[in-house]
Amino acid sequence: MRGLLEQGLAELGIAPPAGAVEKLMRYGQLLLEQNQVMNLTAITRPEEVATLHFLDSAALLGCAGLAGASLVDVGTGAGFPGVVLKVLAPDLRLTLVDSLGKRLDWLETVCQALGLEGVTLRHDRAEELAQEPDWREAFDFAAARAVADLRVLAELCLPFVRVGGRFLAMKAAGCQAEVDAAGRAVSVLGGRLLPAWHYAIPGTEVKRTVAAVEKIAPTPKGYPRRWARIRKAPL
């Protein structure tokens, strides 16, 4: 795993801080151990954890200046991309949001084991949390690495982003039709689509896309809607 990580980070143009590769290796060990008792990932080979999880998450550093910024990772799951970004950019002010408390309990132990400081963990549903005044439009960046349609992700994530900030949705390659179809939703929510960023995960033939949205106006009151409504009638 070490060789894959070192070479892959170099290919991405990322100079990891001292000890970062060791922390990612430890993270991978903890992930695979916990995955035996909790469904965290379908990827169980260490080399694929290194590439398809860690290097994929790390690639986000190539399209956004995260140093010293605040980022909310919405629906973080096993901590991707947020924990990887924190390891590689220690001054990132990271918040992990997930609807499953036991995942966050595990992530708290991971952050402690890796010595990560300044990480906030919140057990809540994104569409409810984004209505709270202290959380609404409070972050420089929101990120999501999920399979949901971009129209849905935009409604869940853009309300967290301050005007002038960005929402970064990590998607599979070939998602341009989905991105184009989300234009109206993004506009309604106070955003503007930016050119998508394309990359290949080092050590693999997998190509990925980051759909980027700039927040240009406050999200109107009433968004996000209740989850049942979002799912039934995407913007």
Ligand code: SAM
Given for the second form:
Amino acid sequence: MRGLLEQGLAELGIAPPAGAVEKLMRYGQLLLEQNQVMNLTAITRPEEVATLHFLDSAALLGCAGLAGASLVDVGTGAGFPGVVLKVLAPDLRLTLVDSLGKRLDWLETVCQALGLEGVTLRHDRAEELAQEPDWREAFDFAAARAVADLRVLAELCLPFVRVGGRFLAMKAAGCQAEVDAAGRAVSVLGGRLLPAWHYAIPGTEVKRTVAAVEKIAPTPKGYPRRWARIRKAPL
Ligand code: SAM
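For the form predicted in complex with this ligand instead of the form predicted on its own, what are the coordinates?
Now the full complex is given, and it begins with the chain already shown.
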């Protein structure tokens, strides 16, 4: 895993801080161990954890200057992309949100094991949390990978982002139709679509896209709506 990570990070133009590669290797070990008893990932080969989880998550650093910024990872699951970003950019002010408490309990032990400081973990549904005044428009960035269709995801994520900040949705390549279909939702929620950012995951043939949205106006008070409403009538 070490060689793949070192080479892949170099290809992405990322200079890892001292000890970061070792931390990612430890994270991979903890992930695969815990995956025996808890459903965390369908990826079980260490090389694929390195590429499809770690390098994919790391690639987000090439698309936005995250140093010193605050970022909420919505639907973080086993910590992607948030934990990887924090390992590689230790001054990132990271918040992990997921609706599954057991995953966050495990992530807390991971943050301790990796010595990651200042990570906030919150067990909640994004659409409920984003209605809380302290959480609303409180972050420079919201990021999400593999959580929902962009129309839905925009409603879960954009309310967290301050005006002038960005929402970054990590998607498969070929998501242009999904991005186009989300145009109205993005605009209703106070956002403006930026040009998508394309990359390949080093060491693989996998191509990926980050759909980026700039927050240009506050999200109107009625959003996000309740989950049943979002699902039944996406914007
Ligand atoms: N982002 C991770 C990744 O890329 O591997 C996890 C993806 S997993 C398929 C989706 C995660 O989103 C799950 O852990 C689920 O519990 C969480 N999730 C789904 N809807 C959510 C919501 N409305 N609020 C918070 N978390 C949510």
